[in-house]
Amino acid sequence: MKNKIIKIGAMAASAVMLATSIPAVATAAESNYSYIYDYWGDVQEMPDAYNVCDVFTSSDLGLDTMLKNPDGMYVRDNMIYICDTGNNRIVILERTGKDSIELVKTVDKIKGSSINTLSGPTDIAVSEEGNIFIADKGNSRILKLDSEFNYILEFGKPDDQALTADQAFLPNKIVIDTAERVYCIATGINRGLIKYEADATFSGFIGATKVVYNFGEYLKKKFASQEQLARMESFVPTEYDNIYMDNEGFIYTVTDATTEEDLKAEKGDAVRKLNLLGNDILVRNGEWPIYGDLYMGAGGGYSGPSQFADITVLDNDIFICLDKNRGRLFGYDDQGNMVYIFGGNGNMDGYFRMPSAIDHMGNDLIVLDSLDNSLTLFIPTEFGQLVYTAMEQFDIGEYEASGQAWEEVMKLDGNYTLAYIGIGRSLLRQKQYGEAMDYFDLKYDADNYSKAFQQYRKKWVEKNIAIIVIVILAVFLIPLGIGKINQIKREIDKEEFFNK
């Protein structure tokens, strides 16, 4: 978290400089329900980053049997695969237009398997080769099927000493990599992600969460009886709730089991980004920790922290977390900066009753509601697309174009923090260090300000090196010269005195 000790004088000076160099910008445009947190942690309204394109119910999708507690969803190209958990089937949909989604087929039978029906499927994934993987939770297996749902093989309970013989294997969420290795979250197994090779061989656990404990509870356990220990909660890693693999092969995980106290004390992570070794490499340079809403008080029947049920990652590295507690979507960039927040609980379009899954199709977002049994399709607004454009242009090295896109963002919302930081970063890459410092200072971005200042100081020294050398030489040589002259003068005076 950034240093919040900012000099008021420097802030005022930068504001004056910006006032003379930046054209007037508009205040936040009218917004339906989108917001963000400013530097001080206050809610700042912002223009909507997304609009609801349409909400699709079971009848809209042409289903004879209504969806029942759908829990998992996967998007590939223009195809949408839904785990209709309560009906023990897979629903396959196709997006045929900007605002049209049509039913392709439903599948409830597996060809070639000794158990040819699904039982409470909770997640699905499709490989680049078209093979289909299903977390068939009720049947304690992960299925690998071909594109026609013919049985290929299955992944069973891991052969590991840490798991007891009577412990049930309940695969809940899965992802697959390009080699068709499977990474699984299983209910009741908190050792991290279960990793299988492509041939269904169990190869270990990766990415176990940090153990979080309270020192007071630790002392209690040291002196507790066996009966008291049995009633106390063990200090064990937290179980993940969902998982997503981005286009670079990094695995994002979310959990809703972290308490408000642990989140605020930064002892637990609601979101993690795992590399191949299972190490968390998520960048957290944003002003606020990545755990959703900062305010967790009770209101409208909801209380406590955000509870992330799912996560998806766009190709521009924006990751969006789905909060099942208050029905909100939280977008963050690859540095951990909050980009937008929208959504809520309710029956209106753009609100949810029990959101269970999120995925994306391009920059469009699709949210599955397990209680409302519906799909909501969101498309970026002009504001949202401008933000994405500015970020994407910066990532490919078009720094001047990125700065211009951020200026367009500022015309729609003159208070949007990331626009100032984005312009500052583009100026920094264009070696306009002084101007970059002005933008960073105005939005209290101490880290980037420090980077710009270091380069500004280096550039100033290189430009004025001759003057600096002359001054340094003058500082040393002039006193020496004056001293030498005074010495000679004293010797002359002394010689004249003795010659009299």
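Residue numbers count along the first chain shown, from 1. Predicted, not measured: the structure shown is a model, and the values here were computed from it. In this text, rigid core is short for the largest set of C-alphas that superpose within 1.5 Å between two forms. First, how it differs from the form predicted together with its partner chain.
- Core-superposed comparison between these two forms: the CA of T57 stays below a 2 Å shift.
- Here V43 does not count as shifted, since its C-alpha moves by less than 2 Å between these two forms after the core is aligned.
- Put the two forms on the same core and the Cα of M66 is off by less than 2 Å between these two forms.
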Contents of the next structure:
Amino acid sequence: MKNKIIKIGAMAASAVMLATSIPAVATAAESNYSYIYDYWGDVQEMPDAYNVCDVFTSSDLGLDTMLKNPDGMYVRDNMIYICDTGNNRIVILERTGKDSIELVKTVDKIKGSSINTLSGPTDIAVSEEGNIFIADKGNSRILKLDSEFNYILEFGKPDDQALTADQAFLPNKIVIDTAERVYCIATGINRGLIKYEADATFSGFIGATKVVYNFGEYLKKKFASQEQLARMESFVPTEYDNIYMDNEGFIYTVTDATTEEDLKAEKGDAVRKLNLLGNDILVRNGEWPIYGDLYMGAGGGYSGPSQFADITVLDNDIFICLDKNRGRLFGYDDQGNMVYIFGGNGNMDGYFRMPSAIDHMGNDLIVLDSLDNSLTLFIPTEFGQLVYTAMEQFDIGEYEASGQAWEEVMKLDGNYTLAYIGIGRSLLRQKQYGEAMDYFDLKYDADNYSKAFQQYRKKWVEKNIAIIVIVILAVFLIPLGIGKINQIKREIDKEEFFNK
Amino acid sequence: MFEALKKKETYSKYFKSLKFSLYVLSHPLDGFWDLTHEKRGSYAAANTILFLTVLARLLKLRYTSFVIQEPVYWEDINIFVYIASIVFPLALWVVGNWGLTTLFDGKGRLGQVYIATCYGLTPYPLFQIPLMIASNFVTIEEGQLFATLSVISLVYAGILIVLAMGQIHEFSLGKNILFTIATLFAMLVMIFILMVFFSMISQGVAYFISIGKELMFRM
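Mind pulling up the form predicted together with its partner chain next to the form predicted on its own we just looked at?
Shown next: the complete complex, the earlier chain at its head.
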């Protein structure tokens, strides 16, 4: 009897413990899902900008063979093209509803080519005309196919002196522009992007990163022996890891080859935005450099800087980088301000094991996980949508509407830096300088504060010009007048006439 | 002592000696000579200038506009470190300078070195406090001037202190510069000795603490 009571008591106690511990764990995980760095570089939790709509595994999609290490993904309109690298095939999906993605077909044969199979395709792109471009890495070619997978032409190894004859050509990632020119990142080629004309002629390398080395390293090289030289790292430009072309034709590149030291010294860029000449034109006006997590120390089994595997650019110029190291997504706006960070490594929905590609469909994000072999579909929350609305309204010149949207954002997250600066900028455009200054002051935005203050000061001077003139005159004239009076007094004193 | 505070001439003397710091600014050689030889300076005025210097350093943190100066992360601020950042080097300088010059025919006494050095600090509060106030009325482009003026105030103070030492010790220019450099070395040596001293003391204390702990465990 006594034993039974103890047993029941113990069970009840453990049940209570379970009941209390589970929600605690769950809330902890949730609250850390989205965060942002504030002015001081402190991590601030924030409301989720995106929610997981659904996670689609191979069986959800109705695939008979599971996806195997899928590496590349491309989205055009409602269609999702996935390079199923491990199975040497292309999987075409269609998004039929808000939360449904259905299989259209899988393709592993192409028509009209001597080599009619794919070998480890790593990336795919589809032009507006419907032509399909595939980086067929194992076959050292980039294929151009029509929408029915009929062979049109192929882009081979570039005919350039920089490449030795025995060097394999391994096209890894491709983008195409509106004229169907192809830009390619090839493994082992570090001279930038390979650019082909639409007729498959090689037209040069663009956008190689600057080689950085310091004088000390240079001296060391000068005096090192052959064996030492072989052991040292050579000064070569970093290779890009992925590319994306936005709707204006600018190419965004990411690389994970930069070291923590280079990133912190601003010698290496994790993200670049290339124009047609291959120059980096990414705007870096944000409080923090664009390299993902600021803290690179070891934690939770991961260390080092964020390693961007892919990048996508929304139509409102927000770009989202996918970190394969810690499984996070980093959103930045067109000025380089951090917008949101979310995600993580794990097995739950919204967490990744080895994310390899990201693309967007409208404002919805699709992330491909190459280890989990799944697609995760994110849709913006109310908060995320408000942030986007506010930014888009500002871009089209609807400053008042933008300010109102930022006010809504602030109601949901009173800590959100961009909301304060957004309201401030909106007020600045509405010529309410004093109020704008207050908002910029709160978030230490010195540039915008200066702009607002300059106008405020001008207005103040114009309004009070009469008083200012009087004060200045008074400052100069009163001593002058006193001097004059004293002088007259002295003269009077000296005058014989009055002293009689 | 309190009797003196009731007398009127105590105050007039204090304000006169404080006002003399402004004369020193424009006539450093003449001024510093009179400071000790004609007894124009006073401890009270020197203490006031030092206090104002420390005050300016602290007020700057809060009241300089964020347009000019990086905002301060208050959680990381230790106010005593900021006070010590002026008082500690000053103490080292005074002691080091007096210690060295006394051995090489320096005429100045320890108190005189202190007074003269404090008078030499005058440009710092005199420049920094108006700059701090003005910083709230400028834009980021106009702020470039502030860094320059701020540096000028420091260099000005530095020159004044060096000249002051030459005058109160009755050194020639060459000897004065030599002893300025020597004093800086003396400061380094003192810092080194202080650090050695502190680490030895702390190790010594730690030794006895561990013995005490050991005894407590055994008993």
